[in-house]
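Just the one chain here, the form predicted on its own, laid out as structure tokens.
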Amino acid sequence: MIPFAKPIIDHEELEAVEKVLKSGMLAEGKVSRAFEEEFQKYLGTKYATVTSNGTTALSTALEAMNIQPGDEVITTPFTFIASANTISMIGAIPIFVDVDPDTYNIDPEQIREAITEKTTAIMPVHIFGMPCDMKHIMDIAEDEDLMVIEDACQAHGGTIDGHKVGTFGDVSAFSFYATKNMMTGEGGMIATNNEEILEKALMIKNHGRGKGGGYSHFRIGYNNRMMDLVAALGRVQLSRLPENTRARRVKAIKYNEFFEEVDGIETQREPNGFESSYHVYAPRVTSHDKDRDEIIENLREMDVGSRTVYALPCHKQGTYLNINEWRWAEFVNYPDYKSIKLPISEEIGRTHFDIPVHPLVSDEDMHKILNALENILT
């Protein structure tokens, strides 16, 4: 079976971890500081700080932005549920708007229509590594005096006109989960050019401690830190990221060329000047003559890993259909998510399927995958 995801773990990763183990200093420290410096240099931001995972990167950043209970944060429903949940965790309200059918990303015009007096922020998600229309989104944010947090948890290496995603908003969050384009098993990163947001995030993620550390605490905080053991993996993975992004894009281009000749299948489209990092390659079925679930089953029978990713968008998940059971519902008036209809997100959820695009897919594997697709679809 050719897996749909496979982490790269080589001798460099093993040596980096062994070095930290032998040092005896496993908690967040010098190696994490080096990882932060290298990551912010790679991105081109002034600041970066590690967290325990992508979810805590988002939740810590939202709290550092001073998002309050009852505030509305506009986001996409077509994403991993952590994007919406981190908004709900702090008592804010996720406002879902629909996505663009070509990019699968949040539709800026629908963002503008959803803004109310309670809106304080926008959370675009660069889904599957495809950059959102950040220029349009930032123009809206400036017009309406809103903050922007980029959920870049799937988009390490994606660019818009040569500028890396995670550098457009007030703050951004990345995940280093085991399947991501660069991984540490679990882990996350907050990036920003805003020193005030950074200082708040540093306290929030570390029990409310100030710069000096120790046992002086200045606000309610959490233990959202990263271990140096994990950061050691991140440093090696970051060094591989440019090459691995190119490898993913080469495979994606081959898939794009193949699907251009196949009726009834549409691919996620890159606008001019946008470069996806292709965390996931997920075309969708647009013909009634083809059955998405049958395609997945047939691919698996031919030893090609395939699946749906977000078949059920966030607003259709039980979490939001039953939001009044959430503890903040006693104090916050949530929308009736049961009545919300977002047809494009729902349609992409019903029709997309994932095929392997990671760097360890060999030329032989690509030949096998394309042959399988040809047999199934043509």
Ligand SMILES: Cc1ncc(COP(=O)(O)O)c(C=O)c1O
Contents of the next structure:
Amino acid sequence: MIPFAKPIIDHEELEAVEKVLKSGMLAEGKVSRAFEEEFQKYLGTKYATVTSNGTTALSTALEAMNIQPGDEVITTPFTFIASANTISMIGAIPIFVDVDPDTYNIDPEQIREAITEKTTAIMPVHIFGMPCDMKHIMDIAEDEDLMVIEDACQAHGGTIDGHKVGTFGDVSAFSFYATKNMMTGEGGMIATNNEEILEKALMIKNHGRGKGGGYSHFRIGYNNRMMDLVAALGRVQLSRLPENTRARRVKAIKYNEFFEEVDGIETQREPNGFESSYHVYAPRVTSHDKDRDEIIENLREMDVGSRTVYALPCHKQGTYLNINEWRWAEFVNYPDYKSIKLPISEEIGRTHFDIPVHPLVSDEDMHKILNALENILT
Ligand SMILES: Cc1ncc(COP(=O)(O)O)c(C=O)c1O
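Show the same protein again, this time as the form predicted together with the ligand rather than the form predicted on its own.
Starting with the chain above, the whole complex follows.
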């Protein structure tokens, strides 16, 4: 079976980890500082700070932005549930608006319509690596005096007009989960140009300690730190990210050409000037004789790893259908998520399937996958 995702672990990763182990300094320290420096340089932000994972990068950043219980944060329902949950964790309210069928990303015009006096922020999620329409979103944020946190957990290396995602909003969050385009098993990063957000995030992720460290504490914080052991992996993975992003894009472009000729299947489309990092390649069935589940089953029978991810968008998940059981429900008025209909997200959830696009898919594998697709779909 050609795996759907496969992390690249080479001798460089092994050596980097061994070096940290031998140093005896395993927790967050010098190696993490070096990783942050390299990451912010790669991205083009002034600051970056490591976290234990993408979820804690988002939740730490939201707290550092001063998002308060009862605040509304507008986001997409077509995402991994962590995006929405980090908003809910701090007592704020995720307001879901629908997505654009071409990009699968939040529709900026629907953001505008959803703004109320309780809205304080927007969380666009660059889904599957496809950049959101950040120019449009930042214009709305400026008009309405809102903050923007980019969930770039799937989008390391995605660009708009050559500018990397994660550099447009007030702050951004990345994940280095094991299947991500660069991975450390678990791990995350916050990036920002805003010194105040950075300073707050540094305290929040480290028990409210001040700059000097030690045992003086100035606010409630958590342990959302990364281990140097993990940062060592991150540095090696980051060094290969540009090359691996190119490798993903070459495969995605081949798939795009193939699907161009197939009736009844649509792919995620890159607007002009946008480059996806293709964390996931996810076509959707619009009017084909075969349905999504049949296609996935057929692909698996032909040894091609295929699956679907967010069959249920966030507003259809038990978490939000039962939100009144969440501890904040006593203090905060949630919308009636049960009555919310977001037809495009629901449709993409029902109809998309994912095929292998990672750098370890060889030319021979590509040939096999394209043959299998041809057999199944044409
Ligand atoms: C869009 C999105 N947001 C947030 C997260 C959370 O990241 P992590 O799994 O590292 O906590 C993920 C990770 O899978 C994600 O894909």
